[in-house]
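Given as structure tokens, the chain that follows is alone and in the form predicted alone.
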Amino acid sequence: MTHPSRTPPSVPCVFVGDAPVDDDIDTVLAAGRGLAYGDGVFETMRAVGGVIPWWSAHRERLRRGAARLGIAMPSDAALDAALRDLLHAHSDAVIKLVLTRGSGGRGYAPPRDVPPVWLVSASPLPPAPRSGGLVLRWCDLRLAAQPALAGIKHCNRLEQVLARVEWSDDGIDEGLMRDADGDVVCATAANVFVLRDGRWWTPPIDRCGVAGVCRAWALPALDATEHRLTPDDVLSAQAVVLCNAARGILPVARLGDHAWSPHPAVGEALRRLADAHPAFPVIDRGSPWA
């Protein structure tokens, strides 16, 4: 199991179109409509050995995310260069690019023709997960129904905020979320799939929700299908994981009062991962979850 880095968190690179910033950073992300309205999108990516596997993927969901809002993008090479340089400081960590639309006064309306600001930090490794797999709970808070915004990863995440400060006990790993129509999302950070008559079902994200990367890479590596999903769908599954992008899939163990033992569809699922990705090696043989 990989362990957290040691390094601390990095100060962020921030660029202007493709120009680096390297006088008054807090100015420009003060004057930002990042910081005043959550205008703009983001990526955060697991990185291994000096490089981001899932790269093309984060870049493509960030293209179709700032073209949802009507960002401009920066070029592909200031990008990759952006990133190579926090890459070198930082081989082994969780990056995150942050891309907004950038300076216009005040008022909601957008300017027209400005450069998206747009910054790059790195941060230590997430735990590792409890062996025995995550405790969850039922979040109160519902989420939104709004098409234009589901499945990007927008800046705006109070909904997620909002449901994450409902509990502080260390005993619980994550919260699943639902919609107004009660049915089940995703969890605050994570996308969440349930096996059902031996296949995968996870929710569609037509309604609310981000769509993640490594949801991405598991719909087709798992056979998985788009089903919604009432809670009484998720207590009656064979298995339960979460899914993101810069913890991998994580096996559940309980959600509330009911528990799921482990089951060989869940390892199975986690040596297609390893197969894909090398930031989440193959669990060890002794793993309940093997």
Given for the second form:
Protein chains: 2
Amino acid sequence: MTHPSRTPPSVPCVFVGDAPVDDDIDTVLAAGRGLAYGDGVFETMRAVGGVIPWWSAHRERLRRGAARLGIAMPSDAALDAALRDLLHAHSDAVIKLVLTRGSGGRGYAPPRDVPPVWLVSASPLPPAPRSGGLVLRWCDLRLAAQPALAGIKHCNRLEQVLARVEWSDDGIDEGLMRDADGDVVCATAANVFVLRDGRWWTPPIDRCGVAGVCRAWALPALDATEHRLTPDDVLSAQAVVLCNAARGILPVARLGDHAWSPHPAVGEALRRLADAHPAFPVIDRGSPWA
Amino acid sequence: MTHPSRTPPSVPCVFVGDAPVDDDIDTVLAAGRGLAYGDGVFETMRAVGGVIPWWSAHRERLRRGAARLGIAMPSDAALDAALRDLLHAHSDAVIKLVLTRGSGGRGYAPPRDVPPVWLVSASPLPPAPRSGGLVLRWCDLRLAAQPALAGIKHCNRLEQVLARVEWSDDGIDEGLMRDADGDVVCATAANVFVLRDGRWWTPPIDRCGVAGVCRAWALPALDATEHRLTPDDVLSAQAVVLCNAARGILPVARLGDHAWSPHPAVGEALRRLADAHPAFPVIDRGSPWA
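Could you present the same protein in the form predicted in complex with another copy of the chain, rather than the form predicted alone shown above?
Once more the chain from above appears, this time first in line as the rest of the complex follows.
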């Protein structure tokens, strides 16, 4: 069982360079490029028992994203100290880290030698997944191909917002997104894996989509491979799962009119994740998929 | 002459719904969807003599962008009051208005019935344009085709940021951007018009790019038409100008190795703009283009 808390997200702690900011936070944020242009990257991480088991993988993806955009990284010591303080108060939570390019909201040219502005905050754990498996839909909005931004978890997320706005039915858990060619890329907030001929496939993330930390774990752990996936490849798969670092692996029960029955490979994937990450024990599932 | 001031941008004034916010601005911004996802739209406007001559056009574009994204608009009275106060202190300036979807930084689904968060701020006028005409380059980064976002001035601007980061040579004023098909779309912060056979052409903004307020003025005022433009169409044009609402029409002198001499149609365009907008008198140009 997950334990969704009713407490609201914590007030984000704000840092400039390596130093926490206490005064003029409003100016730092209001005049910042994060707000002006989505000029930043972020991580959404699962904390359990006061630690973030996949922190090193998140930090490396953050570093890759920052390098792609040319944003300076805070020091490891500053990141560690900020997370330590946050985890002390929020030991089992979803931890969000946003790293922006810092000040400069007029003109796309970044000012030189401006320290990055970054924030950490904690949110309650998400509700436990539907025990019978997720219910998905197809999103109408197509992801644009932008190789320069593909893979990194940048803060330009209007495509995901618009896709998520397509439905308000609480009976739908997630939506699958396609690119302009019609190939399946991901869900709005998760990567997708499909089982075909007993092997796990996931779409490449070279034109659009986010290279998720749970996806990066799953590729070798499940001996999965990257393949472009058509909608028919998904619908004719033996099993479909979504995954992200906040919720682990989530079996899919339905996509539109199509339904999947539990498959042993899904149970095996859940067990491997349980061995790898203490926030995702199989017993939590309480579902036929385990 | 423009009068670039050395004063820094004003501290943005922040509003929630129709009300100014004085307390907890940091929380409003740090936990907001503007910062989290670039979930908003903005306007960059030229104030002259304490008024924004094109305010009604900016407000209509803001309204169209907000409608496309499903973001609530503040009331006209609240917008007018906020701008009136700002213009009182900054009568000749570049005024920026950012309208975000408001709170909710965890999860792409927007919370229901949350008021928008918006900001207004003033920046000094930009430096006077190079009197001999702008010097341009080609940007390597290609704009992705996303019809759902094309035309509106949304806050997902990483493509423009990455394109602008491609050069740091102060001798280059702007960069022309192409889409994935190689067609010319715009500059990083301006629309582009080219003169061919004595007629002005500008690219359509149906797949990517921003439908600028100065562009919207120029289409009928210059009897211009929308055409897809190849790089060769630009290089073989009789004249090229950029335009935006902050700086008006800017003649282009060079693009890479190619140079243009002053053309009477450019002077005529500058005179028409001068008649339409008091911030852009022809006499300000002091250039052979006028």
